[in-house]
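Okay, so here's just one chain, in structure tokens, the form predicted on its own.
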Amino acid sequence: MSNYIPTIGVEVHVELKTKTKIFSPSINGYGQMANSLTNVVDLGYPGTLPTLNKEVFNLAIKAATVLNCKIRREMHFDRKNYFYPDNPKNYQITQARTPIGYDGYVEIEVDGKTKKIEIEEMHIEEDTCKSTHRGTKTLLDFNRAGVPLIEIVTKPCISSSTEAKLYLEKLKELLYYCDISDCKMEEGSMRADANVSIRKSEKDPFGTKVEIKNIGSISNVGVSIEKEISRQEKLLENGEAFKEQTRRYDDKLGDTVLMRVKETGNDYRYFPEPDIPFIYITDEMIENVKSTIPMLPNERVKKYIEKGIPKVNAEKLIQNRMLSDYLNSILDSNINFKIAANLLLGDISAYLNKEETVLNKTTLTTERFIDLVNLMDNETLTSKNLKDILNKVMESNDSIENIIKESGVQNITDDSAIKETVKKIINENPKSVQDYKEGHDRAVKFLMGQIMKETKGSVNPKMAMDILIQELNI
């Protein structure tokens, strides 16, 4: 048990889902040839000016709602001043003084209770070119130069690297679905800082602030900050007194490494960017932009439970955008949900996984998915069938009653005909009989089997079972 307290903010870079950049035509892209996708703005080429891509501020507007935040109406532009290779100008284009969304939260379940993880800010800004450091050079791609982000700054509120991770996933579940960025942090299009600080007792003063910068994944952003923790513990437990300073995650060895310390408070001396006038946010830009966000994960995984679905698998159909968003276009059909759900999660996902395709490639229609699950519905289809057939479901475009006629595998749903061979099984085993009228259970288990075999597996089992302990209990 920790005899300090941890104090944690998180800080995450989103690039952001538009055609082309912030402030250039260039392609906004991925995995093409370095340097392929620039031009003079990007570059940075003196005399060059910007212009400003409205859906930056479409999809700012988006995820400002979505985090609840505040929006700012009128607002500008900012030059952080700095020299580093990555940035051509020696300026970056941010919003220091006026970021377009402040004072929002978002909200994580943590031990059955919920907390809101407050946000400062929100602001809009350029990303700077990708450094690739091998030995002792470094090469630039200006591909990244110029694409749009957003940076979210939570307020030192988080206790816990639980928390962090659980704030990062509900981000990026957020940002994902309302398509305003992949968030694939492998691509670096959403890449988080964490500061962290520890303390004795809350009514001390903040401790020494340390940043941990550019941690690669949402597992790793745990790791590391319970390694500061635990090596700001050690230290102050020394009495070793350190600077403010910025670290970074090591994979390799699992742990964080000074990068450097900082000696003063930086100085980028910002100033408002005179190349880019004021912009006014209005109520119809915002209303226009509300009407396009879709059904978020918390009202997706309450409609579902309404609908029948255990909240396990409901809360499994909202990690799949694409099984949720199927489900969804059938919301208002008349059918047995829980089954749905299950497909979705089970049978039809190991198809999709053991043939490396997506759902809207198969022949899977919303018309023969709702049908499919009628069929399995009513028991003339049992999981164990479905399997028989389940390449020609996912591949075929004949109805689903004509591949179970045609592959017969239609189950025995006639009553004289379960009973018959009920029966037959019954007589053939009386040592099992003997034993369920002892009151040893595994015995129905066992002639549940033998009826299974003796049908290869085609008929209904509830009503082979009712007939079964019907047929026994005579």
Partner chain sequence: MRYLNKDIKTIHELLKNKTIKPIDLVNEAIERIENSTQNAYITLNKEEARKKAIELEGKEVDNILFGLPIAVKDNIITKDLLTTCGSHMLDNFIPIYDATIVEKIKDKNMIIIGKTNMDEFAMGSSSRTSYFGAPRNPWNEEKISGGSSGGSASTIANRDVLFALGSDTGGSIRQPASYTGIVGMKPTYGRISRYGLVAFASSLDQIGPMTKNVYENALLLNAIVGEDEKDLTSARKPEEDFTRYIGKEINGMKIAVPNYLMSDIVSSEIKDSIKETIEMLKKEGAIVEYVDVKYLENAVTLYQIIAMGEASSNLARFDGIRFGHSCENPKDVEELYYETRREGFGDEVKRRIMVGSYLLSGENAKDYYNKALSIRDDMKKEFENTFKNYDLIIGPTTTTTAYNITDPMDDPLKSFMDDVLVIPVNMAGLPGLNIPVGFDKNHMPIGMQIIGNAFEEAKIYQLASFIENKLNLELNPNGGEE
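Rigid core (definition): largest C-alpha set, two forms, superposition within 1.5 Å. Positions refer to the first chain, counted from 1. If you're wondering where the values come from, they're calculated on a predicted model, not measured in any experiment. What changes on going to the form predicted in complex with its partner chain:
- Core-superposed comparison between these two forms: the CA of G439 exceeds or equals a 2 Å shift.
- Residue displacement note: D466 has its CA displaced by at least 2 Å between these two forms (rigid core superposed).
- After superposition on the rigid core, displacement of the C-alpha of I451 between these two forms amounts to 2 Å or more.
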Contents of the next structure:
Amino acid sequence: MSNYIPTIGVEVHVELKTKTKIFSPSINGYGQMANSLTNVVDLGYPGTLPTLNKEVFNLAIKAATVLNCKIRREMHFDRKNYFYPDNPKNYQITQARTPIGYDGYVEIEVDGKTKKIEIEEMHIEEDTCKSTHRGTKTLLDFNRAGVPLIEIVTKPCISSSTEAKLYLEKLKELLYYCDISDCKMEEGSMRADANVSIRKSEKDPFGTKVEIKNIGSISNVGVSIEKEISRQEKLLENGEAFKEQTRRYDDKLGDTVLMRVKETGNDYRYFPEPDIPFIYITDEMIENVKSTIPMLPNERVKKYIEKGIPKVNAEKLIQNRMLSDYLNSILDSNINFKIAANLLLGDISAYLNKEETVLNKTTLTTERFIDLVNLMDNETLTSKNLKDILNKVMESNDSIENIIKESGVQNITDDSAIKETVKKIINENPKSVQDYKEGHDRAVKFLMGQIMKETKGSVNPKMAMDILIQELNI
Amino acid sequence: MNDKLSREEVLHVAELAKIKVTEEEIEKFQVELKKILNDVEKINDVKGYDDDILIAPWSRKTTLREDKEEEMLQPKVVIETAPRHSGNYIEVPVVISEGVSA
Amino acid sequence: MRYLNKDIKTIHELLKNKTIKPIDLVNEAIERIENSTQNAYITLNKEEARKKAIELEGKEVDNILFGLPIAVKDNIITKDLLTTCGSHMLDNFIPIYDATIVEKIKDKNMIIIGKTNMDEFAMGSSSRTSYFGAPRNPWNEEKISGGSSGGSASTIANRDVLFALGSDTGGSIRQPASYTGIVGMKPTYGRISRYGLVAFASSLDQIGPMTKNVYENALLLNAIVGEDEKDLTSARKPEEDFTRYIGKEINGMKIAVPNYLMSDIVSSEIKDSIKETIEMLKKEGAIVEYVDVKYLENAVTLYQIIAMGEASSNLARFDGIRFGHSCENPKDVEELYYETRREGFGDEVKRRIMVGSYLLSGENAKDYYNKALSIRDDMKKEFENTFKNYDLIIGPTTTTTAYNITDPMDDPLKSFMDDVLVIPVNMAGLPGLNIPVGFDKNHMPIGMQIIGNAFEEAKIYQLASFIENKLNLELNPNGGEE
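Since we've got the form predicted on its own here, give me the form predicted in complex with its partner chain too.
Every chain and every other molecule in the complex is listed next, the one we just looked at coming first.
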């Protein structure tokens, strides 16, 4: 076990899901032809000026709210000045002095205990353009230039890679559920940097800080923090001092690599952006945004459990927002939610995956889904039979009852028909009847199996059982 | 007050400004820049100001735009304005240091 | 036949009754400009202007500015028309969009005759920092026409066209207007959209009209003001006619003269001329009082900090990547930056960018820039207080009259001191106008500055036109030409 205590802070950039960019009305889009989503403002042409997208503020207020941040009411933007080819104006418009949100927190569960990860601040800024290095050249695509970002900065209050990962998963879940961001790390719409230092005791001052930049996935955040901690430990154990530095995680090496050593700190020459006067956030804006916040994942799990869904399934459901939203839309109905959850996580998910489609592109309206759940609840339809008619359920507009009838998979619920089959099975299996009479319960199970086999599972099992017991006891 | 910046100071501000200065220019700028900076020091004679700052006079409240797209530029137009380009990209000579990303 | 030295009402009538066509005016302007030694223009828009003039022949003369040539300062973006900002950095820059103000003058069917010469990126007070050489003063070609809008001032004074646009960050409309004996207005900050004005100091820059007389100035202002959704610093104001008080009496008008503006920094010749005008105004019923306005003497310092700080950031985009000048065969991106900017910028611009970078670096931003913004706020309040008791403020526009083009340029503070009397107006974002009030012993024009409260340009025009009428000076340097 290590002799050092790690101190970790995480900075996350997420791209906001707006239609247009923050400072211009160009489309905020991904995966389009290079330099096809730009205008003169995004390119920093001489004479151009920024305008401000209202939706950016709505989403930032929403994020601040779900991250339990205080919301600043009067703010301005600042210019961060640095030359780099991906930075069209050679300054980035950001909020250095008046971040829109501050003093927030996110709750995570560590070893069954709740821990608050404190958020120092969250601010709005613009994304840079995308640069690709090719031999002796760098190619620039300005489609991403001016895409709105929020940067969320934690206090140095994270004490393990596990906590860092749990925090990021929680953050991702919250932002994704609120439609604030796609949070796709693989597409760069969520990016994480970690600051890592170690020290011997809580009483010691913080150790030398190392920043790990642009880590491509949550699991790599974990790996890179682990690697960085052990790298620093080795250095300190060998009595080697090291300077504040920036490293990046190299996927192929599975380790962090030095990017640059910080000399005297970057001189960004921040000053208030003179092209954008003060912005005032009104009560009305905040109230409007609050009314658009959906039920958050934690609350959903609680609700699902209340409705009789096992915890494990409740947690599985919120992993898939489409299924969870679908279920939420019928949460007020009076159905068997355990069956509903099983259906969504089982056959329906399998169908959607196979067909590579989504629920609202199938014919399974919530009304038909409710019918389906009820028909299974009263055992008119068994889950085995559902498999035979699933395609029709998902693809036709016919009522579920009709589909069942037409495909002949309906459970036999006719007393006499069942009685006939039961009698036949009893006659064919005298040994088991004998076993039953001698008190061997497993005989019933065997006979039921035979009945189901005979009827190809189309018999209502509860009715068949009742009749079987009756007949055996005559 | 000094009447000259040091060589290092001139080179430092030239670096911030990303402007190459020749040997002769360094000497010239040592004097000229210092002359302006000495003048700027008069700010220290002003007393009695507070924390309120003036960013944009007479237009102190920002109006926000609706999130609606407007016409964009054709990639062809974008790259043809640029001194160097290839394909649909604007091109720059290789970037040596890994820069700061947002 | 000369038309462009006449007043707008006459020309408008001639256009309306088809005695002349827009092409006649365009041809006259082009001929004058091409044959002049003024060096007022960087680019002459010959073919396009003629094309546009002929196009207009089929249209109704629907407004008073219809068909009139206008000169545009070369830091205002014009689509498909070279826009250099007086710099080698942009001497190949053909913009792909129009500034909002250019759209507005095109909507009025005005014809852009060319792009006027100016100090490089508007940094200077004599237009001598232009990459294209200094424009000359029509009153005496040995003299500067002031700056940074020196080309616009020169072409108006020479009666080449009726209208020109300038820009004023620290006096760059009013000071050249004073040196050349014309009317130049810097409107209230936010009056006119800055979208498409290449930024020098964003919180100070403002476009304004330059004309030979007050009425024409107010007419052009009518056409170019208004809130612009593309410029968040533009102000929302009800529409108004800036000519509406022109011709009205000034009886009872309360006018303040700040003592600082009449202090020893101003030449006695100019002070005398201003005093004469003051006496005339008093005689006509105005109440003129000398007052102290705090912070006026600090304005240049604030200007240096704010303008250079903002400029260092605004001019960072000139890096040889997306537009403009780019150095040959850079081996890496650092060399691209350093060489492009060394080659592209002149000395004055380099100095200001370097000083500005210094003033914002590290702790300096707090000690200089933020402090300046705070004092600036106090200065604005001080002006507001003065305007509680007075309608207008007056004083000289410049400390001297136009000096020789060949005067030494070795003092880096000279360009700031030339603007010492006009800079306070930019600091407070107020409207200010130059009106000619006399001549010095060498018959070079002397100007008076009229400063109004925010958005009270109409009141400024009222006093300016009154003075114009009363003094009735011969302001055409070519005298009684016909």
